[in-house]
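Have a look below at one chain only, the form predicted alone, in structure tokens format.
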Amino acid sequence: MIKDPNSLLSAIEALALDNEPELKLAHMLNALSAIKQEIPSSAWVGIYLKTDGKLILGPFQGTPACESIRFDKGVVGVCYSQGKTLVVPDVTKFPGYISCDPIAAQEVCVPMCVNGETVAVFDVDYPAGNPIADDAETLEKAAALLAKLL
């Protein structure tokens, strides 16, 4: 759970108002920093960039992941087809779920928009027995930031 989502929230926001563009790529790795920091409970946070037919891997905190997702696998795909947030509380359950770290066992997927249109995924996994769901809205927010510095 996080821990301070107003706190986080405007950290991200001074990050994503910074019109440098040589510093995008470190404040992106800045801003997942503090994400990771301030949901101690994840296991993983990063996202997941649209590419020719694709989702590849961005910058991202934690353990080696998956580094091509097709767009209709595993929730970061189906969460990029559909356009959607997907809370999956037990990805055991999840149709084609791609497993990548053994600790992640839910996950909270986020498309990211620029001009309306979806370029990536922001991807939070967690262990089991973490209420994400509390977790969501703040997580679209974050989202919505983070897509200023794409």
The other form holds:
Amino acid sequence: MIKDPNSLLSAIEALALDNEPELKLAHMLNALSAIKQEIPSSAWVGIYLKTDGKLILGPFQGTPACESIRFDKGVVGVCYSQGKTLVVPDVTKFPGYISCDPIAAQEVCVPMCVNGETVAVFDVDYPAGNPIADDAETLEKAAALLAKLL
Ligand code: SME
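Counterpart to the form predicted alone, namely the form predicted together with methionine sulfoxide:
Shown next: the complete complex, the earlier chain at its head.
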């Protein structure tokens, strides 16, 4: 659950709209750190980047994660392929789920678009028992802002 969605989005917006090319990665890392802090229940927060034929691990906050995901695999791959937000309250019920951390039991994935094209997937993992659907709208807004830093 996000503690204060408006203040989180304001903080991300300030980073995303800062037009300083050499600070884009630093801004992305600080934005992901802010998201992780503002969702104390989150287990992992990060981004998978679309590359030639697959999605590869990008900036993240949390434990080491799988580095390469096919477009037809996992919540991340399906989110990319379908081009829509996926809210998965129980990952054991998601066919092809990719487990990177035994703590993760729920997941929200949001496509990140640049010029109308999905170029990355924003991924948040949670332990069991969180009302993750409540976070989805804020995470979609966050993903749109973070896309400006790609
Ligand atoms: N669980 C994801 C894989 C990435 S991790 O959550 C960091 C999936 O099923 O695509």
